[in-house]
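Quick heads-up: it's one chain on its own, the form predicted on its own, in structure tokens.
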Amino acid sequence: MIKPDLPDNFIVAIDGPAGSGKSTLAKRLAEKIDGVMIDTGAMYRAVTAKALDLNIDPADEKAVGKIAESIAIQFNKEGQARKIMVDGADFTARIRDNDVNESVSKVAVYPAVRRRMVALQRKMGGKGRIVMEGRDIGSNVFPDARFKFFLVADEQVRARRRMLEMSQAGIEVSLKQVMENIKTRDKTDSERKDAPLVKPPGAVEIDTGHLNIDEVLARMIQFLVSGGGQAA
């Protein structure tokens, strides 16, 4: 741990497109400055899972905009495992399913799932170390972060990144199948009118195709710890 040397509140804001390994590294960091790690992701498919598991179909916008008013999302960790509970029920592996992952990009872009899951975002960051990792923390959710970090990396290494994730999950597609869904899910996030995938002002970018994790790891944390003086 590095607790001594970094203060008790702050927000580490990571933000990039999929498969940059935001949850992988976000996860790391919170471990190293006992922090809390928060997927906003996870979010955005835990209203996706629910209104699937609830017959709704993702495309009807107003009654996916009903399931995020009254959804209770809450990340619990359990030891080294963190799970995801959506009105009380485990989701941790739902939301990784391949009919998650086929409509998640629709309702990420509604307005009323974006104000509800912010909302609620804001609240979860309000106190503490916490580590938030999504597509709008910097520039939308928290833009007054002490630190900001975007991630990038070319679509072929998110690809594989992505499927090897889905296929450690016991999710099996062909490499074509990700690669169209991350150049979908690209195409929505940067496209859509409500918070884009934006590198946020001041924010540190690191390309992570041509490191490991734990290469960018330390530059996030030489970050931290030189209080975002300096460039990692």
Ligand code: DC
The other form holds:
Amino acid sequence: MIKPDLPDNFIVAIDGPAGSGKSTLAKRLAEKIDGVMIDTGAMYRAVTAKALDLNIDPADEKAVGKIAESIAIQFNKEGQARKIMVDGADFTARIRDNDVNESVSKVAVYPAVRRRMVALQRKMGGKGRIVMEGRDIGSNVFPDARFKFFLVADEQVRARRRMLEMSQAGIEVSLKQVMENIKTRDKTDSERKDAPLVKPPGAVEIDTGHLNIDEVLARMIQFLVSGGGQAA
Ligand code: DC
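Return one more block: the form predicted together with the ligand, after the form predicted on its own shown previously.
Zooming out: every chain and molecule, the one shown earlier first.
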């Protein structure tokens, strides 16, 4: 049992590109340490989905920024199922749709969107054992997080994972389509000015392409038990 050996309040920041295994690992790690997992990508997806549903063009920065400023996002846990509620409606499935996949990186570039999402994330991560995953958690949202991980994996591996995830959700797309989407998103996420995807200073890098989930989890837990890299 590692739970009693860890303090009650700390942040684990997990960053990495699309398909690097962040969500699966953040979820499993949070379960292991009796913590709360926060999927920040789901929040950018929520803004994108809400805008699309209101027939707002994702290229309309001002209108999308307005949505972000007033949106209410809540994560609910019902038994094993995790839900994302957007302005009171269940958006769990909606945020994984292909139109959202295609526009989310563009929306995540807008400073007004990032400002509000980061403020919400800091509030959500204020207390408890928090496992937060995204692109800028260890570099920008919680630069003083005690534990930081940066997950990487080969493009092919990541595309295959994404395809499997989508087909389990009933969405059929070709590997080629997924590869193209991943490449475009990697590029947009890494090249944007405001909090781009980078390996945060002090992060432990793990290549998830050559390890199974339990092996990655074991490495993460070992780092947590060892006390991590920083004081906060
Ligand atoms: O992890 P994901 O595929 O659900 O993320 C969706 C998009 O959101 C991704 O293209 C980049 C963006 N994102 C971000 O810019 N910052 C975060 N902290 C999390 C996600």
